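Consider the single chain below, provided in structure tokens and representing the form predicted alone.
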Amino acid sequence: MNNKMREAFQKIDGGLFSSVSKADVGDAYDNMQKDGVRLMAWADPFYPDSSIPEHVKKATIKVIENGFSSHYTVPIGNMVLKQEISKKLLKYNGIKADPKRNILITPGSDSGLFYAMLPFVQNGDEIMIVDPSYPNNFQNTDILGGVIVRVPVYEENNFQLNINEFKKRLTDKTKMVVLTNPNNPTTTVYRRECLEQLRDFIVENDLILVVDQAFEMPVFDDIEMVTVAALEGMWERTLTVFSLSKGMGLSGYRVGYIVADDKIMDKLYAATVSVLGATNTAAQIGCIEAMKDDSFLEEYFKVHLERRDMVYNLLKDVPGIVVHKSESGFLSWINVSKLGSSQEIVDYLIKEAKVAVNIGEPYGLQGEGYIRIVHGVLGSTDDLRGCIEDIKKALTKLAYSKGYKGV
């Protein structure tokens, strides 16, 4: 049966017949948790504690209790929610979006990302993807029959874009650039100058841009967060995918949205019911209240900033590793290549520190030798400190065993 499937599906494993390292595939994660391993590899804020603001919770419960949640919302999304999103887009992203023509509600940003790519990627199309970046950027391209063209970014340049890396990979088959901004896993917020150079490259070569902005909140240190679709010349050729899971801490609500020009959106609207279906009714009602009153984000920002600084300060002097202060979100991307491969270090931390983090390879070829730590995933900051101190102790022990004694 396997040989009757698309080639991309023939090559992947779901964990039923083999060991899978990705945290979101198979049941290995559940098994580790049962064994007392603390899980810091799944980007779900404040897990397992509640992160539903009270006014959002009340609205969600109300629509369940009155029975309306048993019914579909129109597949393209609740209009009131889209109106609230439109206000946010104008205020935060510099985009003037018509709720009726430019916004599509999706069941989370993962499905939104796939759907944004789906109309364009055909067999043999070359898709430029920053490496390292979100694993779905690569897998979606593979599933759709596109050719992955990896555009590397490097630690010595703080993982910023280098337009020359794009230019030298351009061919007559190049169709699309897929960008995650801020980047997951590096947390890099791409600077305006880099994005304007990318804009010029895309416009000059008549390409499509898909941008995943799931981690657009929070951004630290007063770094400017630029939405590429708002740059001159990019609105007509950009599909931007957003999420309410990360910054708002509503991962379980599974609500995301795509924003695009109406000539693109007309086609997306036409096939939404066939590909995505309707997003959860009660979740959309709750998200309306989150968008109307997002004052809770101020406290979330303080918590994420405190955790970012704590993780950096605890790990920055561990010998044999390189830690950069995160620019966004609640992740840290750490170079452990002097101590071992990504898989070796992850396996070691599970055994020695009882903490599970992400291996680097799913994020691209440039991910080898790195690990990703999700420091927003635990409900308690004290619990996080305990985990990071155990990671520090374990990595320091390993570094000393390999002859690294620090500065």
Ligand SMILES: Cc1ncc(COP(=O)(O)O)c(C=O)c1O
Given for the second form:
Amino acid sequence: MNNKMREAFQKIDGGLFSSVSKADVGDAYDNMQKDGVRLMAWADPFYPDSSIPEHVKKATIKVIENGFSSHYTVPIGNMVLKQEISKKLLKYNGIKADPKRNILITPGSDSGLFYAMLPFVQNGDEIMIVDPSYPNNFQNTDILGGVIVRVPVYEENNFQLNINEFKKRLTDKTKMVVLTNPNNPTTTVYRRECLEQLRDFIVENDLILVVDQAFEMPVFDDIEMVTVAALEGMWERTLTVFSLSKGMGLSGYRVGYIVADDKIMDKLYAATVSVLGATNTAAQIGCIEAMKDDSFLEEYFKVHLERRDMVYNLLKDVPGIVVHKSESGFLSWINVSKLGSSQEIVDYLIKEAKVAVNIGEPYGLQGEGYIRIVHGVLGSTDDLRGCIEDIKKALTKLAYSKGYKGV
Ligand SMILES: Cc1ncc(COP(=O)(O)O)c(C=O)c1O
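Right, the form predicted alone is done, so what does the form predicted in complex with the ligand look like?
Below, the chain from earlier opens the complete complex, with every other chain and molecule after it.
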């Protein structure tokens, strides 16, 4: 059966018939949890706590009770939700989007990201992808028949974009740039000057940009979050993918949205029903309330900031590793290369600290030697402290055994 599949699918490792150890497929994590291992490799805020805002919960229950939830919403999305999103886009992203013409609701932003790339990527088109970044960027390109062109970002440059790295990889086959901003796993928020250089490069070379802004909130330390679609010249060539999963803690609602110019959106709207179908009705109604009254975000962001600081302060002096103060979201990206490969460190932490974190490789070639800790996943900040202290103890022990005693 395998050889009947698209080449890209033949290579994919996962599912019931393989021995994958990823959090999102297989039962390896369930088995680890039974063994007392704490899961910090799952970018789902406060999982599995009941952290849903009360008014969102009520609105969702109401639509279930009045029976409306068993019906479709039009595939392109609930108009009231799109109106609320349009207000948010103007206020937060500096984008003027017509709810009727420029916004498409998607079942989460993973499907949105794939759908945004789908109309454009085919037959050997070269797609520039920042490395490291979200694994789906690479896999989507592969599935669609594009050629992955990795554009590295480096720790020495705080993982910021360097436009020369794009320029030297440009060919007449380059079609698209895919950007995760803020980046997952590094949490880097790309600075305005880098993004303006990228804009010039994209416009000059008539490229398309897909930007995934799933992690646009929260951003820390007053760093400016620039939405590239709002930069002059970018609106007509940018598809921006958003999500309510990370920034509002509503991952299970499966609501995301794509924002694009009319000409692109016409095509997306036309094909939505046959590719994505409609997003869940009750979830969209709940999300309307979350967007109308988002006062719960203040506390939500505060917790993530406290956690960011706690993890950084606890781990920064562990010898032999480099911890980056996260600029956004709820992840920590740590260079452990002096202590071992990322797989070795992850295996070691499972045994020694009873904590499961992510290996760096799925995020790109630059991910080797790094681990990703999802410090937003645990429900309790005290439990988080316990996990991080255990990680600290384990890594310090390992560092000492390898002769690292100072920072
Ligand atoms: C960068 C990034 N984009 C998109 C997604 C997809 O999120 P969702 O489908 O829940 O909107 C994720 C989830 O981990 C992510 O990390």
